[in-house]
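Take a look at this single chain in structure tokens; it is the form predicted alone.
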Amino acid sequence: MATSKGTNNYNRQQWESAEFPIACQTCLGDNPYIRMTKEKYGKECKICLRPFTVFRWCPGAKMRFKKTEICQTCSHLKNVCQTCLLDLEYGLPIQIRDMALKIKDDIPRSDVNKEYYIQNMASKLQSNAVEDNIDDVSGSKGEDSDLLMKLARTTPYYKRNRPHICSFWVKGKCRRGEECPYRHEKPTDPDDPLSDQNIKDRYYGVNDPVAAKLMKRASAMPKLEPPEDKSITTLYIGNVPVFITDDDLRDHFYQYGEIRSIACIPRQQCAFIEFIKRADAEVAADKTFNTLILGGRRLNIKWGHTQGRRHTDDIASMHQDGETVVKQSKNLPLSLPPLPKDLQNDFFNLQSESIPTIPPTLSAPPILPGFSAPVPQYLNHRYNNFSDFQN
């Protein structure tokens, strides 16, 4: 017995114990006040097969249960949520992750020795000295990605945390009605490979569907294409935040080729930004569309148009054998056909025998001397007489 009780007790000391579990933003969901129960040893751990301690809770309202499936030691080996086993920092799987930062996966996969390996670096983690075993296991990111900033995600989604499908409901069996914890909705196709998941395959990085749908839709990006007009210069800039500035953008383009002139609108939150040189141009408009991230936003990057040719979209004067010619808007009518030659210096035709000539005013006729002129009626009820009148 006493030997029994000494192997369970070393046992034991390989069991996990944790305060909080090591979860990301969308899998917490969006309310600040969340509430979790925690049991202590309450599962193996689906990756090393140790138990550790299982918390469990709701992400919101009508959104279905979460728990942790994998240990604390497992998660930081990878850098993944104990619970969607998604990269912390991109929110993408482990499998896009590591074929875009070439990541070599060097844990072991046989028991014992995945036994071993886990159980030197559980040690490791107690000690706080695990920093340069765990770069050596999952490689140093440094510079990050064009493809994990196309395909990383800015803010949470929520709608994962939506309930399962009810299956009775799709059979047209439930009985349960609005009181059914389940979605009441038709599957969109029962064959999508989504819906068969290995959480080993996941966390190893090996035949996951939904790395291989991600890299579908990376593949069917479109792309920026340079104007055929090399004057231009000048990149548009949308969906940035109100708190960043004229230097931050400088900072970050200025790696690129150099810059003319920055134009900032906090209200319209947009920028403008016009290189000197149309090559230092192409690149940074190459390098930075769909993966520039200020500000916890993902950035809108388009081509403009130059301070000077903005204004001459809608009208162009061009001269063309010493007259102008003005170029027709699209929102207006056409144009009326020009006055014949004739009549370019009559706009109103008065040379013209055909209009009648107006006859002279008729002027009032003469008072002759002794005479008084008529005072107005209108007149009478002010005046006595004439003289008054004329004083």
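Only a predicted model underlies this, so the values are computations on that prediction, with no experimental measurement involved. Residue numbers count along the first chain shown, from 1. First, how it differs from the form predicted together with the partner chain.
If you assign each C-alpha to whichever superposition fits it better, D98 and P266 land in different rigid parts between the two forms.
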Second form
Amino acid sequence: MATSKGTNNYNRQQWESAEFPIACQTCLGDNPYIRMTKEKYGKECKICLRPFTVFRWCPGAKMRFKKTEICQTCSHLKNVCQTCLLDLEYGLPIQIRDMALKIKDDIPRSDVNKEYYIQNMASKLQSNAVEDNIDDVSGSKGEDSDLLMKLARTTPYYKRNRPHICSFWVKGKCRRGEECPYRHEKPTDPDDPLSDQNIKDRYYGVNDPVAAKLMKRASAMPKLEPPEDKSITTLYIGNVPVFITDDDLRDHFYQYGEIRSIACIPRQQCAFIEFIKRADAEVAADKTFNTLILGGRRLNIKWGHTQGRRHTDDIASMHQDGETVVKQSKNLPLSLPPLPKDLQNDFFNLQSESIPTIPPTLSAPPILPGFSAPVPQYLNHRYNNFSDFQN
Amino acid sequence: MPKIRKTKKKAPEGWELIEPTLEELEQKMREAETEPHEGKRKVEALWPIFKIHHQKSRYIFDLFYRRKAISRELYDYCLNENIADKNLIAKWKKQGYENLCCLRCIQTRDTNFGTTCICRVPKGKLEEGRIVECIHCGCRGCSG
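Would you mind giving the form predicted together with the partner chain, to go alongside the form predicted alone above?
Expanding to the full complex; the earlier chain stays at the top.
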């Protein structure tokens, strides 16, 4: 039986044989029970052109049968699924993942060079249990793995497994009708750049239209602009879970720089954090905007307003007395609202003549629990007067 | 030209009554064999062959077992001359296989996972109201 695929091994490179495919969740499909056929040396790898074990399965009802397209060696080198050639961790095209994680992978592409390289890598992979490139990819979780996490899908995308478009139906000549397993839908626009994709380009991370589309989407993602007013170093943090304390926030934000103050308002589910340096605040904003998840919730980071205007409700209620509102000029820090007339010249707090048994600082208004920013004494006094100050 | 006889014996009585229908079926089979393959799938070209083969065997089977219109002698003669397929008729005598389309569809060795053809699944069990034409003989469901 010299004609069987396994016999002619004399002086041949060892053809690859595997026990189970390297496949991503979407490719395997929604059904936990899959029947898979295994064909030793069934096809040649689309990248390295060596024979390899082909696995073929049905990823769900009304889906086309999928099979492994590249060999396990090629898939290990790039840490991708053997069928869809997308990253196993993020499900993103190789080009995007390499760009974000700054992986420079020089796999040669021309005939003999490529064969030599792949052959070496294959024997290396077989001898060590540890694959080299996998370390590179998963070890360096740089900052941009944040970007990848944002771009990555969270749920499997089964539309990829749909059957191809029925070309007979497109011409109006499909004789199979209801029974036709191919899709009777309008084909995609041939001008669309996404329609000419090439497996080699996708694998080597060059010229991939899907990657280009994702990059455009990435750059169009909402960005947090630093405010023009250079003295603002306060960040507003929304969607803070109730059990998060000042210390939790401090623990996280101290890495960006020295914190001047933290004010946590659990009732409003928000917090304000003020840095000493503006640069630190900007770094913090960039790093945490749309990224930071504390206590299971994604925090909504925005820039705060200046010191005196932290609570806009506050300001509104303070002006309800019909006092003169000082018009704010554009670039100067906003001034504190004016005092009521009887307190305006009371620099030494002489009005309340009796010496209070509890110094004013300690009688911090119970209305603002945890508000630890240094509040000047006369403001304390004023807060006590306002019943409609709401939290 | 008249069909080649396998045995030297003459046809038993009753042969003249069934001969015209059989001759018609043979004619149909010849046409199916010589049809061009244009516009058909590779497998689809063979479907009429299986269909006519089933029809021929069905005719003889019905005559003998259902209508009892021919003698055992004539029936055996037809089986020996390979006018009807005796293996297929043997299946029709079993419970559940009365309407079997062809012998390929119950051959589990032909499938990847050792199952029978999809046309053997009863329509009640086949959800989605989907229409199947099996690849072997174009059958749309031969059980249930």
